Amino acid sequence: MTRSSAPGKVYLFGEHAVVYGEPAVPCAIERRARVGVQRRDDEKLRVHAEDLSLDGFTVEYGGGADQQPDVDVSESLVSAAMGYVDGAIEQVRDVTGEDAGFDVTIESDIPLGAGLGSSAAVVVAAIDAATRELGVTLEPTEIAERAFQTEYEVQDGQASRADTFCSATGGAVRVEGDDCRSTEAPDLPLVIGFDGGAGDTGELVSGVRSLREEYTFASDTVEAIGDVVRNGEDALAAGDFEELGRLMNFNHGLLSALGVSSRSLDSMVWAARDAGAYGAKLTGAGGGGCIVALDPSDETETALSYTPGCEETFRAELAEEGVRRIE
């Protein structure tokens, strides 16, 4: 069996706006998805997945995302998770020219649909492991591009390159349209709060699109997020945590105006700010899931642990390495 892992991510700035060509800055974090792949004697695909939600669930199926498992998790999330694996294997077959079948095992520390890039990490790790199982080794940038194509298909053309590039290469990343590049970042004191839920990425992205098409001020809000990102890049380069936090707060307010926050996310954001964090915001698509705060002390973690609706809180280190080969 060939095994690979890939990290999750948080957005310092720019989610949703990145879909419309505005810049974004995601950072890889040391919460990983690990994928093991073994070639089969036939062309079938069988997937065994664990820990894709806070409580964990198992999915086993043989080929085709139309075979629904009986699990107590959102059907749309499970269908998407299976679709990502199917899409990753199609990319592997395309690049190797072999219609191989695989047994795929997935383990993950990243909650599914929580805004921490679980799907990108699974797809990146799956493509790397499966291509190597067939004797082909891809560079991280090609893995990122093929993983993006997978997400693009599953998300009906509403994906950006940010998540998959960040997961494949690690570190902090600057994304604007098709331009993806690594960027320098200090050792960021990141604290994550998770409400135990998950937003429907496709539905949330579609909602922002509808607002943007209907209201000029919503389109202006998306552009304003891009302006926040550009200022945030300067603060990141300078290691100015106070300014980074201030801009994160601004970014959260703009995302709230676009309707992608939630009561639980807002509660966690305000708990972090009240505890003295430099700043806090939702991360990812929103609607539920995670917030990220900037705080070198223990105060935010403590405050979040007592915040109603916060199911888990943890400190996250920047993952300097992206896709990793597991021996």
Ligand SMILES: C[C@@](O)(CCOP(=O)(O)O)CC(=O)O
Given for the second form:
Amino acid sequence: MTRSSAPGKVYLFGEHAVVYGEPAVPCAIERRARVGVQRRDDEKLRVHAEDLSLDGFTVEYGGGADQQPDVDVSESLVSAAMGYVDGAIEQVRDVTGEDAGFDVTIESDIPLGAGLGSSAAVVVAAIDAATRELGVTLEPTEIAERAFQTEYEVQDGQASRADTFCSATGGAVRVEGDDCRSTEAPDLPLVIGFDGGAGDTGELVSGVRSLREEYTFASDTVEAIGDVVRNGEDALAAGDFEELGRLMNFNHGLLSALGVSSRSLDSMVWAARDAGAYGAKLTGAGGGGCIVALDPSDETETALSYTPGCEETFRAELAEEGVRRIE
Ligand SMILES: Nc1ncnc2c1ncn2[C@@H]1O[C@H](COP(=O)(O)OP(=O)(O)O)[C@@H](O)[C@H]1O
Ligand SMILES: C[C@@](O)(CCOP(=O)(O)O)CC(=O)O
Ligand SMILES: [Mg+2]
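One more: the block was the form predicted alone; return the form predicted together with this ligand.
Below, the chain from earlier opens the complete complex, with every other chain and molecule after it.
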């Protein structure tokens, strides 16, 4: 059995707009997905995903449209579950040239579909573990590129390189189109609020795409997010938390205008601001899930713990390290 882990992330700035070539700055956090991979004697793929539903489930199937898995959970849950892992294994077969089968076990500290990049972390860790299981070691940047291809396919051609590059390399990163690089970040006092829900990344990205096609002011909004990000980069380099917070607030407003916030995300954002956070915004695709706030004091966490609609709040530490092997 070969095991790897990879971190989730928050977006300081730039989600959604990054899909259309604007820059974004995500930041890896110490919440990880761990994937264990064991080669099989046949070409089947068997996936055990503890966290996918309350009880977890195991599916075994041969792959291909005619061989649907025989399990007692809804088909949409299974296809959502299998899409990313299937795609990751396809990439591994492509790199190694071997039609290998695997037993895959996934455990994760990252809530699903909540904007903390669980999909990217699972795909990155799976590609690393499965290639190493076959004796091939890839550089983090190649894992990032392969993981991006997987997200791109599963999300119907609508994905940026931001999540997968950030998860593979760790730290804070800057992504603009296919230009992906690490960037310096001070120690950021990040507080997360989680509403216990999830958003559908593909649907939310499609919604923004339609708005952009319909209204010039919606495509202007996407460009305005790019301007916020460029200002945010200067604030990050200067370690100016007040300016970072102000820009995070602005970024949230623009995302809200694009229709990807929700009542609970807005409540958590306002609770954080009222508690004295420098700033707060939703992170990731939105629709439900998580917000990220900047607050070195305990006030935001305390306020969020009393906010209706907030199910969990925690401090997020920057993950310096991206994908890594588990001995
Ligand atoms: N622990 C896990 N086990 C299996 N699949 C997972 C796990 N965590 C995430 N995934 C996959 O990632 C998908 C969620 O990704 P996405 O909608 O992009 O949200 P996010 O990346 O913000 O968490 C899930 O539907 C599932 O396919
Ligand atoms: C909305 C988007 O910018 C980020 C999605 O992040 P997440 O999967 O919700 O963590 C999409 C993308 O960049 O591929
Ligand atoms: Mg995702």
